[in-house]
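Next up: a single chain in structure tokens, the form predicted alone.
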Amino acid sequence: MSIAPEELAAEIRAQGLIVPTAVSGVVAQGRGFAEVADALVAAIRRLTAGVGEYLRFGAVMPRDQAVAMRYFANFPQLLGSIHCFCGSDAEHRALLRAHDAGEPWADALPPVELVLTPAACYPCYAILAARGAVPAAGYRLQVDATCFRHEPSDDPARLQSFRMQEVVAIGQPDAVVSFREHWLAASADFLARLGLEGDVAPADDPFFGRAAAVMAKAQRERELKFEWRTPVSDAARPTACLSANYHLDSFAKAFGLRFDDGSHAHSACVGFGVERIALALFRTHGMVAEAWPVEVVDLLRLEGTPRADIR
């Protein structure tokens, strides 16, 4: 039984599926939600099992890679920088005195060599570049990571920390675009089989600064980004649960991903927002996963249900 998008936040909290913390956009997942999210991750892995090499990343990546990808330049409002204390005993005592006196103390924790990972595929490009020339057939990957974007919100579909799964292609332009088109269609079909209704539309990223509007317009005109959207917590503003991106050769140039002839590779990715899809499932089918349509339960292989192969 579906519920109105505007009622979702209150209902999932009342059911203990998601438990808010003191910080907007940071939550704990109750057992029911966590089991659905884990089942969804496993189902996406089965769906994409034949793509290629599998890489799972943690929540952090090298700072210099984010700089090389111009994330600082384009999305400074979203990036999470990691700061740690690296001082002496005397400096530690000074830090404690400042803290206890209610004085500023954060300057004692300088930035280190890490940032929080903004997108699952970001750490993979430097790894592949270190292998040498890109093979003629390119690379195909499945990538999984815990991601962070600084977007404080009470909207349960806009978390600051979330899990993302992607399929990634690096290679010749035509092959990369074909990969994106195939996996956008296959992924949208997968979501339809989960009983979710949505549509694919051109989109743009939330660029920062005076050039933001120009960059967003160019991204749409060149059809570099598409999203699959469905109403999750706001009927008037559908939520993107799936994103399909064509990076041209920007990431390849950042890390020196070249073919033997010296030309730069192109790259593309299709990413699943795990928590957003899980929320869409609860909104569409109700708060009790065991009561969902049997074809959805089978597809996700939820515990205590028939085990159907989705491939």
Given for the second form:
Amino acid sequence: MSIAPEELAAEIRAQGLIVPTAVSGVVAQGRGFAEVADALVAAIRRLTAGVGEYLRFGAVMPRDQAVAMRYFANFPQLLGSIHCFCGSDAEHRALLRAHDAGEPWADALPPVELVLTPAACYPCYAILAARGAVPAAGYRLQVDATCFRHEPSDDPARLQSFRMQEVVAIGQPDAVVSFREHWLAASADFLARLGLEGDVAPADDPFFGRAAAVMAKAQRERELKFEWRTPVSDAARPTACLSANYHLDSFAKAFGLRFDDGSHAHSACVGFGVERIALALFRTHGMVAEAWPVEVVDLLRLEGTPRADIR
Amino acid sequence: MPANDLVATVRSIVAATLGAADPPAADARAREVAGWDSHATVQIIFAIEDHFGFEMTGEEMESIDSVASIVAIATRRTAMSMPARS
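Having displayed the form predicted alone, please output the structure of the form predicted together with its partner chain.
Expanding to the full complex; the earlier chain stays at the top.
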């Protein structure tokens, strides 16, 4: 039984599928939700199995790479920076004294060489660049990561920490654009087979500050970003569950990804937002996964999940 | 500032921002100039604002697609800031 988008947040909390924490946009997943999300990850991995090399990244990536990719410049409001104490015993004592006295102490934890991974494909470009010249056929990859974006919100479809799976192409411009088109269509078809109804629309990223209008306009004019959207938690504002992006040669230039002739490669990716798709499934098919349409259960291979384990 | 000086200043700022050895032509369009992408446009906007001492509106920022479009904005905005002659 489908649920109205506006009722989703209350319903999934009432069912224990999503458990809020003290921080907006940071949640625990109950077993029922986690089982579906894990099944979805596996199903997407099966869907994209033939693409190419598989890389799973963690929640962090090198800071200098995020800087080189201009994430810090374009999206400083979203970037998560890792800070750690690196001091001496004396500095530790000073830190504790400051804390115990109610004084500011966070300055004792300077930024280290890591940031939180903002998108699953971001750490792959430097790895590929280190292999030397880009092969004539380019690279094709599947990548997974736990990602972070500092967007505090009580909207269950806008988590700060979430899983993202992507397929990535690095190569000649025509080839990566064709790859993006193919995988956007194939991925949308996959979601349709899961019983989800949505539309593909041109999109732009949430760039920071006054530059946002310029950057967003360029993205739309050059058709660099498309999203597949479906109503999840707000009927009036459909949620992007797939994102198909063409980076031109910007990421290749950041890391020197060149062909033998010295020309820069281009890159593109199609990303799946795992939790958002899972939420769309619960909204569309109801709160109990075993009761979902058999073709959805089969596609996700959920049939083996003991009912008692799904709350 | 005389019109020719203003055009030369804008061309110089664009070249400096792009790291180009030669200034783009006065009638150059962004898409024709190597390295002049949307990131560069943002940097050019900030450099122009810093140099002339005004802040562009969103509409002005979005209208920038050439040297001439920047010159038009700078001409209009610097004229607005000049004291009226009685």
